[in-house]
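The chain that follows stands alone, in the form predicted alone, written as structure tokens.
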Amino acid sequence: MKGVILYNPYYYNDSVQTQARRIAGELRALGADVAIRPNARTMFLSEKFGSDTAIEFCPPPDGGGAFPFGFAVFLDKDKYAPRMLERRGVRVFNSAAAIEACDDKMLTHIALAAHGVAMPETLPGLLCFDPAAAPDEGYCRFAADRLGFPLVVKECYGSMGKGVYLARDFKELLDIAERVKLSPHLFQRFVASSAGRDIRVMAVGGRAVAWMLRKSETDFRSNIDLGGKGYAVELEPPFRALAERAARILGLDYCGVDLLIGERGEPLLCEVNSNAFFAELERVTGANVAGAYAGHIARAMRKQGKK
């Protein structure tokens, strides 16, 4: 079984680095051959148009001419070249389909609010293409109307709590609108019993493996990377079943499901990552996600008779 690791040669810092290691550390454990590689020079599409022949593999830097590899875990959200690996012929994980549908956070609600997925009310932005033209005020004051201040404000692409704004009043809902008016972005019902706080739940296969509670002292957002720190707790059984019905309707092999608090206690989904960051996770709870994450690897490349 020969597989490689890919992540986004621009962001390769810690929190990647760990990932990358981790996830190959626990594959080698299995046999694994596993190489980390930066998504970067792996294929292009040739002259050789009408069939999928058309997408060859660049030399790898050890030399060949073959892609060697018969998985590729994908720690990036490239939406182009996961698809060309599938087109080979390479097992991805997760699949192209599943991390385009969580790189876009309104797709993510649109794929899961047609299977009835508890989820704040969400009405997408209006994307504008003239920088010069101002907010469309009558649309913000419906968006408000609708949904009540404070609102929270999100571009449709970010990770880590980044491009997640609370407007708090119309003024700052125009000049939050102002700023993201070029980006997707999407509006949605602020859920004030969850403010700082939200459940983590990383599930492996459509099965949850690992969760915590995630809290933030200073900010309505409980990302760790602004802030937020894990604490280890019991997971109800509506937040499993809601986190990893979501996973498995999006397709995805391994995610982090993010899950509000409602008024009740009831669970409403926040968002969904396809690569999750999982050390603190992993630190807080003692929870082996990398070998989790592993362990279906390999028995999704047995199933396939893959090496």
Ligand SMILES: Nc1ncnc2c1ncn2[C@@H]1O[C@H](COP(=O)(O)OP(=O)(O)OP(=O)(O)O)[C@@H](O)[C@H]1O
Second form
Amino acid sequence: MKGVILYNPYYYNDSVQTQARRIAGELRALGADVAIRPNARTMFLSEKFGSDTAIEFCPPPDGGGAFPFGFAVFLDKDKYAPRMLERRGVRVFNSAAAIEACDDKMLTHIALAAHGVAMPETLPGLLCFDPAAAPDEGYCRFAADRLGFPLVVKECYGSMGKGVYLARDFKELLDIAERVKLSPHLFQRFVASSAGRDIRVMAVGGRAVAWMLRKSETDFRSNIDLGGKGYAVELEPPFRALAERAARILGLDYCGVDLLIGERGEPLLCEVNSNAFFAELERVTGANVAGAYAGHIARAMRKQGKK
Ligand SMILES: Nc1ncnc2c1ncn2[C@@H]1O[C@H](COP(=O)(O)OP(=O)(O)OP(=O)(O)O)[C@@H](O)[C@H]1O
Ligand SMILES: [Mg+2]
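For comparison with the form predicted alone, provide the form predicted in complex with the ligand.
The complete assembly is shown below, putting the previous chain first.
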């Protein structure tokens, strides 16, 4: 079983390095031969048009043979490399389709809504192509009338809570709309019962393997990077069921599902991360998330009959 862990060289900070090393370590403990490589020098489109061999593997930096990996663990959200790898028969964890569906929060909502997953009411934002244009007041008014104040505005490609805003009145909504108008975004009902809290569930192969309550005393966003703290809690069955359902619908091998807590204590899906960090969750709960992921990869590769 030979595989590679691919990362984005623009974004290879301590958290990503830890993630890569932990997964590699657990895979090696299962007997896999694993390299860690930047996603940048993996593949290119040659001029041999007309077949999948137009997608060629770059020679590795050490000059060895062609791309010799049966699987890739993709620690990035780039959508091109996973597609190219899959076209050349490499099993990618997560799959290209699953990464794409998760990367864009609005696409995630559309995919899950079709399956009846409970989520806060959400409206797509209007995309604007003119930096000089003012935000569309009529549409902002429509969103405000439907969702009430405060309401949440999210950039569809945000992460670590950075592209998530709370508008408390119409003036703030227009200011935020101005800020996000050039990138895909959405408007969402603010779930006040969940302010500063959510449940992060890590699912591997469609099963919850670890979870924690994330709580912030200073921000409506509970993200760890914004000062939220993780706490070990029991996972109530409806929360487990919703997280596992979302992971399965989206076809994710591995993901972090964020669940909000509704007024009656019911779960509402907030978002799904195809590339969630597990260090804090492992620290808080003692769970071996990397080990669960490695086990899933080994089982999937055995099933595929690849060594
Ligand atoms: N509709 C909502 N009502 C109340 N709180 C919300 C709502 N949406 C998001 N939040 C809070 O904001 C946080 C960040 O939102 P979200 O998870 O959608 O964004 P993110 O930037 O992708 O974060 P991540 O680092 O998990 O990728 C959530 O974890 C939650 O605490
Ligand atoms: Mg989140």
